[in-house]
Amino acid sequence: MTPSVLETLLHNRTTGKKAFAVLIDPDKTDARQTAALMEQAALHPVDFFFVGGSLIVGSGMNAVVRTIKENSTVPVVLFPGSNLHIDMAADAILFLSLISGRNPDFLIGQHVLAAPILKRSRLEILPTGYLLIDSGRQTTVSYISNTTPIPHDKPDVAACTAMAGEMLGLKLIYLDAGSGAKQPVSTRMVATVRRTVDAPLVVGGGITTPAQAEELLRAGADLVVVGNAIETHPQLLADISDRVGEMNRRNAEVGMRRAE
């Protein structure tokens, strides 16, 4: 039987496996590209093929999705930005609560919006502790939340909030600069969170180098997700995806020495 989402990511937080997440955003992305970028991934792993952004104004989700379905068997996972954003062919859905700001639409309005037709699907819910942290510009996301994201510096805040989230019984955290962030979550704040919470820690925006990825990963996040840059340099895919294989074999070879 094939795990669930949150199974695998506990799975892979209990045994330090790192993982990829590439984000296609539907108003960027068609079903062409989607194709080119099936390929890619077939030659260099990704975990997870998450699908949504702030504000689709187009009607490609579905055409995005299906693509994904027909070319892969890596998990497609809906990022939606409002409760119009849920197509029932992907595999599961982030229920985001944006803990970090004071919007009580996108802390539970939209959710029950959304609660009785996820409940008739087959998606898996996904409770995620959302968090939108500085990344040096104002960003799709802040805006269209009209929150205010955590400061860059504040590494105590997002790791309270983070906190308060879990013990709410939210089952992921979710650090995110933001669609087009200047720059991405300090390690120091990644670091800072992931002492205090158990719960898997996905980190998102700004990021741009296999570099800054693996500085994440070894910070503490245990999935990082990656989607402008791909779009702007496609060959980021497999930088990141080797990255992090490399990362994982050098974990798991330490890990045999280890027990021997």
Contents of the next structure:
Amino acid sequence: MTPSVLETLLHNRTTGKKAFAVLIDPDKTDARQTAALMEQAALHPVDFFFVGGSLIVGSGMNAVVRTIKENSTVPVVLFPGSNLHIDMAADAILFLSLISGRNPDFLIGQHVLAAPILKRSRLEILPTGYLLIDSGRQTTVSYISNTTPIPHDKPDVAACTAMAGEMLGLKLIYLDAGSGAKQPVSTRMVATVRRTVDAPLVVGGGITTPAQAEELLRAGADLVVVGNAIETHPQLLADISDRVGEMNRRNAEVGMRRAE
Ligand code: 1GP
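Having seen the form predicted on its own, can you show the form predicted in complex with SN-glycerol-1-phosphate (1GP)?
Full complex below, order starting with the chain above.
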């Protein structure tokens, strides 16, 4: 049986395997571009496709999810901005509680509306503590959610927020600088959060190079998410995939040598 997304991430935590997800914004892609990404992903492995965004204007989400499912076995994880962004053809959904903010609608309100729909679905529900981190400019998600991001240089605030989220039972922690952020979350913040929680740590927003992805993974992220930069430079999918693959090979070799 195929492991669930959470099982995969927890297993990766125990083995130290790092993962890479491509975020597809349905407003910025079509079935043809999605199929082209799938061809790349067949040659350069991607662990998950995230689909969604804080604001979806068009009606292309279902077409994107279907195109991925028809062309790839990589799990599709919905990254919703609201209870409207649910697609039954996906494999899983990040059930995001925006715990860095104090807007009850994004802490629990949207979830109440989505709960009966999700209960009837076969989607894997991934309870996720979602932390928005300041990246130097207002992002769509901070505007739409009407929340104040955690300051970029306050790793302890992020760590305490993540800890509280984990204590509340959330299974994943997601540090997000926001789509198209000027700069990613700092490695210092990632390392501080990593030391304080056991849950798999997802980091995204503003990652534009394989080196940044590697630094964040080395700092303690388990999964990096890249969207915008791959839309602009599709070759980056291959470059980041290769870099993460190389990192995992090196880590596995070190592990084997230690075991000898
Ligand atoms: C945003 O973490 C994701 O929520 C990805 O951000 O589009 O900047 O890569 P980018």
